[in-house]
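In the form predicted alone, a lone chain appears below as structure tokens.
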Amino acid sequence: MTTREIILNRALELFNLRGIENVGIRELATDLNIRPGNITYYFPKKEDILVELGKQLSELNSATIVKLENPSMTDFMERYRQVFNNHYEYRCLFLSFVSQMQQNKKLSENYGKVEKSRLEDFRKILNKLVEAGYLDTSVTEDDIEQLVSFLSLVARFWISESTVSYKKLSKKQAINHYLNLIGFVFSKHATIIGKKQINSFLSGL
């Protein structure tokens, strides 16, 4: 591993476990046993530790919201249970998510880019389902702007949500909480087979 590898991987365990706002460079050099130049050798500041963290998880991501050509209303579900533990790997860009928007210019950038691509392919994915017989071909395309809303807003502010109100559940809980809300309201909207796979995927979790 690289000394700019590890320099991200204790960042990112330092930010999840104190937060963001609680750790600096001097901080982090200084639970290293390093120099804080050798950390502003790579990384000038904080934010852009932060930016090349952001890019990470939107790799992730990227890897996991693949295109599905043939998609069910099982893939979309497990894709999603997915997308959850990733944002679990770096929450603390989750728990930060409105003062670093407004802080860190790049980062704000970067995610603005990536949120665009990604409400597309996810548009684009439940449409798909329509075609395939799993929503109901009663779905307009206001019904699946408002779903992609709805998948966009539980992404950004689940982990947020979950810390204040939900503390005591642990990871693996609070996941299928939100799998379960994504399956309530989808359900809503799906054809029997959709239901029986969404009822099929969250008796198993």
Given for the second form:
Number of protein chains: 2
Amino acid sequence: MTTREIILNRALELFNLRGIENVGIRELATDLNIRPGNITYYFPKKEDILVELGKQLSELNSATIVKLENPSMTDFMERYRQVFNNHYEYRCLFLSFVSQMQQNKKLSENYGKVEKSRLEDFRKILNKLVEAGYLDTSVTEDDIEQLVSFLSLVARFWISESTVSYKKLSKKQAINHYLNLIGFVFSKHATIIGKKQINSFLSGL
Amino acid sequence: MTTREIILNRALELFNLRGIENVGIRELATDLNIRPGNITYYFPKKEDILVELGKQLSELNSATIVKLENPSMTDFMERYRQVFNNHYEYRCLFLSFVSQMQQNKKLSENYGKVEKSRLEDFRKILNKLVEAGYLDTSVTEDDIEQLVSFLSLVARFWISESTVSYKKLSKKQAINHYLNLIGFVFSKHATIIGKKQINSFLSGL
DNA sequence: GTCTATACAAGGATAGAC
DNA sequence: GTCTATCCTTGTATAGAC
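In place of the form predicted alone, the structure of the form predicted together with a further copy of the same chain is requested.
In what comes next, the whole complex appears, and the chain from above leads the way.
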């Protein structure tokens, strides 16, 4: 493993454990038994570490998320389970989401692009779920916008909320809590077969 | 206005404008044409300013929120409109929500108490809405928990999301966006009369 | 009780020696 | 590629003037 990779790995661990703002470059260096300037050599600014971690997350998501030609309701729920698992591994980014988006230009640029295509992707999937008879045909374009809106809010802030309000929950319990919430909202727009898939997915968690 | 009040008022303005982390004590002092130590006299730590702003917000909410004996669906939506308006005035607190909750013990204690009773309050209101025939009788206790969960997520993070994703929206537009989301979710659990009230509330925004 | 001046520690960032 | 020295900013503590 290169020094650069060693720094990235340990930074992610410490940031996840104690928060980005609470882990200094000096501390990270001491932990790795290297000198602060050495970290600066690979990452001139602290921001740069986070830009790289952000890239890792989006690559992880790309690798995890399989293209769905004919998505079922189960596929949809399963995809969110995977995305949430990935988010958890990079939870430090979500816990400092707003401040990073405001201060870290590159990170926010990268995130903006990825997020835009991700939302577009989900719009398509929802439309396909309607066509395939998993979501009700009464679901309008406007409803889909609201559903995407809802998904986007949950995806961005579930980690923040669970860190603040559900500290005692394990990773799995926390993820299940929010998958249940998504299932709850979506089942009201699902067909009978769609509901069935949601329920069996949730009861299998 | 006392010095203490002047400090609090201007701090809120600057924190809202540029973020809590980006406004230093020295800068606030310069802006007010007083010396940093003078701020320290009233607020030994920066945290203490935020504790006080947190109290102001919860007092504002208490003052705004009218006790509802026989709440209608319209009352429910209207209450959220008021709460969101109040949140916006103290948006800096929500933009740094997670880090404050983790680092500011008093603020998080105070918030914990208020939030607990607020959620309890909303559970009661939802139950009453069922009894009064605005929400469907098929709504179970478990459904109510999910709805409260949903409301809690939106209430805490709508400002964060709109700051990051909907920068161009005005205060009113942003609030309307999230009221629409709440209406969207709730209308699926509402009776005919309940739906009517939600729709007429939303179209009157 | 109110306000000022000053000092200190910690964190990010930079230039340059080896 | 690695490390040292140094600077600047921020939060905070203290001593003392009015």
